[in-house]
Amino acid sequence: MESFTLTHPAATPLAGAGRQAIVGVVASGNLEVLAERTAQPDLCVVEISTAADGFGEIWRAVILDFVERAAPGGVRFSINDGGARPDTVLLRLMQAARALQDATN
């Protein structure tokens, strides 16, 4: 089991009014992502807990790609990974960001 945190500057705060969202399920090669508006407006913080050791560079590349695409400033993402592929990680992060944008909670 490996856990680490990545922090990236974000160009803008994530739009929308949602305070938190959860997407995905930790089961059979998937992951869950909890998104919360608890970070500074110009930062995106991603906490990762993964069952797969030694993939830090891949995680960094996927998270950087996500931050560049979504500009999720002000959001902290907590990822519980069960061995998801990088494309699934990016998909779930985009879904979580969209859920925050669309939510009214």
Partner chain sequence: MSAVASCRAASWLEASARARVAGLLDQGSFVEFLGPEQRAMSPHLRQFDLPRAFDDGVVVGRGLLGGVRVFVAAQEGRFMGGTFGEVSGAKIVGLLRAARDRAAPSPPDAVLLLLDTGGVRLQEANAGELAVSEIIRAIAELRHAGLPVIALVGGRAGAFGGGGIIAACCTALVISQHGRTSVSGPEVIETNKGVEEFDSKDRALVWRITGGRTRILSGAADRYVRDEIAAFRDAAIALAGLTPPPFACETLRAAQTRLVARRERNGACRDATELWAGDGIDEPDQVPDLTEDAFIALLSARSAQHDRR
The other form holds:
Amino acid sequence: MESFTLTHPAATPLAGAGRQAIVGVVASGNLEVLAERTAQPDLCVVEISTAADGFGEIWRAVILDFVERAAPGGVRFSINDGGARPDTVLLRLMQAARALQDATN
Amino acid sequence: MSAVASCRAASWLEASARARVAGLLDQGSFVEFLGPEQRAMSPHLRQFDLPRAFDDGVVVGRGLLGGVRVFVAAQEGRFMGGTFGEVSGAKIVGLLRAARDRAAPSPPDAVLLLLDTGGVRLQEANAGELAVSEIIRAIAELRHAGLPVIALVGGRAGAFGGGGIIAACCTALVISQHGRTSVSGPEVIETNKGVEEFDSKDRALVWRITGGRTRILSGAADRYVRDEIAAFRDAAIALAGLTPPPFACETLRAAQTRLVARRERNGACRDATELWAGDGIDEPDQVPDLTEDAFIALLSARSAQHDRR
Amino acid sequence: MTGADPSQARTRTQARDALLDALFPGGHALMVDAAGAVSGHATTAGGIAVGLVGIADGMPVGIDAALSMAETVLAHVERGGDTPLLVLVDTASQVMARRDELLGLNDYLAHLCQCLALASFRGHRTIGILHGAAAAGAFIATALSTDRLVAVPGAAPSVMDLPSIARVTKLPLDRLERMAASTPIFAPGLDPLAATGAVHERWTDPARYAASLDAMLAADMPVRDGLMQDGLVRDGRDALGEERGGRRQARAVAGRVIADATARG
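Pass me the form predicted together with the partner chain as well; I've looked at the form predicted on its own already.
Full assembly next; the chain just shown is listed first.
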């Protein structure tokens, strides 16, 4: 098990007013992403806890790609990972950002 | 199609615990208790190098079902096999006790248990076993209070081990073709008693022994539904409106009589096909292969024969 | 399990008789049927009549034993009054067989659990006496379905044995054994299960069993422990597990759900 936190500047706060959303499931090759609007508006924080050790560089690349695509300022993404592939991680992060935008809580 | 409408047409088997709850209840009515943002996670999985989940694989809360106030618990069968651990089990225990004590400002009129579980989580076996026992006791208390407690089983993990016992403690059990209930899993029986007793790799056999069609035909389940969230919802609405029999001597005496009769009727059978042949079903070998329409037609022709309350 | 070894069976019977003599100097009458199900009655040293039910000889609990025990419990409740019920437990796991699962063994075990709960709700205090093994579903439907569980020497409860846990979790057995020594949460045996709150009292001296039993019956423990509400004995095992340090989070987690339900229900 490995845990680390990545913080990126994000120019725009994520749209919508939802406070939190959760997508995915912790299973082999899958992950859950909890998105909460608890970061500073100009930052995106991603906390990762993963069953697969030694993939820090790949995580960094995927998160950078995600921040550039989704502009998720003000959001803290917390990940419990069961060893998902990078494309699955990116997909779930995009889903989480979308779910948070659409959330009515 | 709205998001909720598409949710309801969706397969129960394929849906996540959260999607099942969202589609089962009246639109937008679900309020979660101790949600994932509270991060009530297993304190034990890390020492096994296993990832945790923010909700420990159980979603609990309240909502409306056809306008009726309900409490609901749903297990995520894909996380650790939907198992009962210290936290996941205690979330269900807390929900049932809250319903029992009518603690909420608007207490529920029914409780729904969306079981999807291989049983006790072996990494935290003692806590899981105790949680199962506490859940069973709490269900008895809810039955004593006259509340319907409805089990819904149609997920990949089925309702095995303690989950199978819990399903059978409820006032009603709704099951689909994919649902399975059992105490020992087929793998456990094969490991302990040999492949000739139970070949766990023979999927057709596993379903004939433990599957939804077998359970509804032998009276071990109350409603058989298609693998659709909407079908589970319709059955739950119907059952939540029924007053369960009192938790009293007469009710358990009637259960005893039914269970004795089931043993007398089917006690010599080794396979469900023998059981169905004995029940006078034409072409019993075909039952597992019938289309859902044909199977449901077969059931409605036999509705008087169920031995459950 | 009672195998073909008659000397082992004899030893078991003698041990059970010694246990009954120690618990009930006032006398006892007990029958064991072919499935291992126990029924009978006894009188405590203090002169309190009690009913007996349970499972003997390390027999696994299947359809037949579960039905037999449930019948004994139901008949006890149907006779009325508030005579306590002692549940003697020396079993294994549940019966592992296609026949029992095809018949719906879960229904039969659940029925036994509910008959014992009904007995408690009707004022018959249910006390389990664990004097042998008990595992998995058989443990749940017998010993764990009582108001109070007492362990005496010979008690060997488990949820599942370590080799089976090793198979399911795919962890090496030696590593599991090392982990089991330091954490009670999954380890088989009386100490770890008592720590989680499964066992209320441990009696070790047979010369004091009779007095301990009378004390337990006289103290009206549910009332003493604040567990009697609306006429029902409440389940305090999670609080016991927290107090003993073997299950540190369960009570608090249940409490947080109840608090949330109260605030937002």
